[in-house]
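The form predicted alone is given below as one chain in structure tokens.
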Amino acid sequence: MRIIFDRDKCQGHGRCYALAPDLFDADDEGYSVPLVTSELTQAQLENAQLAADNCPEYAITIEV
């Protein structure tokens, strides 16, 4: 499983680098940045879909 991240969504809000500060990271403008692109560990996998779950702008996915 692989965190799919749609940039153009993204809207700086920040809910998924508080939640997963180990999957994202926040650019210089604020929005988000996937650290992780390879397959997901299953403790990855719980905090990537906590960021997803509360992503206001659905802009994170998890890609089975």
Contents of the next structure:
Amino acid sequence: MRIIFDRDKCQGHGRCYALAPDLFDADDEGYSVPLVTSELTQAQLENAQLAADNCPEYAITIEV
Amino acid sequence: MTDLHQPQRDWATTFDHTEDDYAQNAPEIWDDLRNRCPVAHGDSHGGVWFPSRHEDVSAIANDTERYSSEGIIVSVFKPEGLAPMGYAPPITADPPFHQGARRLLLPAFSPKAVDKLQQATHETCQKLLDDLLADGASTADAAVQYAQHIPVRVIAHMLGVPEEDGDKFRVFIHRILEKPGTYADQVAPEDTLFHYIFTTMAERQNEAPRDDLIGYLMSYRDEDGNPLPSDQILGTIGLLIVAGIDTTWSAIGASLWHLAQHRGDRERLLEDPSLMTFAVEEFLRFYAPVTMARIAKEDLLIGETQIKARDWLLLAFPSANRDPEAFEDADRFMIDRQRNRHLAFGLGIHRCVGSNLARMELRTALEEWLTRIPHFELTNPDEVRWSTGQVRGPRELPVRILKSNPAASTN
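Requested next: the structure of the form predicted together with its partner chain (the form predicted alone having been shown above).
Let us now look at the entire complex, which starts with that chain.
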């Protein structure tokens, strides 16, 4: 499973990098930068799902 | 409170967010409207629509083609001909002007920039609590003595204006946001926000730019070396003064109002401080302070409701946040809510530019309060006064400071 991040939808709410700092960082304007685009480990999956579930813009999905 | 001697007020047809009755009972009014009449209307302020459901609020927020941000505070004074910049960019700006005006501010409010303000915010909160608890006080007003001062001091520091000017800022905000339009003929020109900013800019005109937000805006040059238009600088400073204060003050106050009444939630935060990450978002969802506004650009339909071009619409983020169609157990405050796509900071291109700052202030204010005042309750629930207008939060919040948790739990 992988993180699919839609940069066009991101409005910089900052929920993902607050909840999953191992998977997302912020750029200088506060927009999200995904750090892991490869296959997620089981340990990463929980935080990835948390980030997806809290994005107000539906910019993050987990591809099965 | 329902007054049994009055016929039941129907908010669906007489909507007015600037009345005390609305402010005191807003969550119940939203629940009723979402169920029964999803797009309420009132004749006040020249006519205003109030779509209450998440689906409609979200669609309007994302539709900058058919809705303009030229007007964002509902008032009989409806801005016209100010698009695309508006009087307080970027919040009043429409695309394509909006993007540049927003990018100008984003770096100053990015997570990294906000992190640098955290220590000073802790110290501000600690100082306020020192004063509040001096002489062993057993009661305090959590809004008047605490919440209202925190964002004023933070934004004064960022702008580079004296902290003491905060009293003036609160007067400007009261006039602009709580009672829009009411004071228009009663205020001397030299006692306005406009005059305050104009004077501040004039004083700095001939000095080297200072390392603060006003200095940044005044010395900004685009790639061709052109400065910002002076009305953009003025409007943006105005926005930073107005938008960052009573909003955050409301969120801090409403969260303390909740904690005063829910011993169980207080205990969970005291036992597990890491819960604060989720708690802050649930406070923001359940007690979202801000309702924005838009002006329709054309005749259009929301569901079956006909909206006319130039009509005011309120963007009811607080009501959308309690819509059961969008949130599980929407009417329940869950301090550890895991799935929380709340709209407290709006949606789309106008997402609150200060959201990282607001979140940091809210978290810091609650952490410091709970460290010094872990146990407290409302002195008298009837003495709590909620603000009217588009920013809702407790303006008077008397609490009793307890030595230990009360024996009888209310939650």
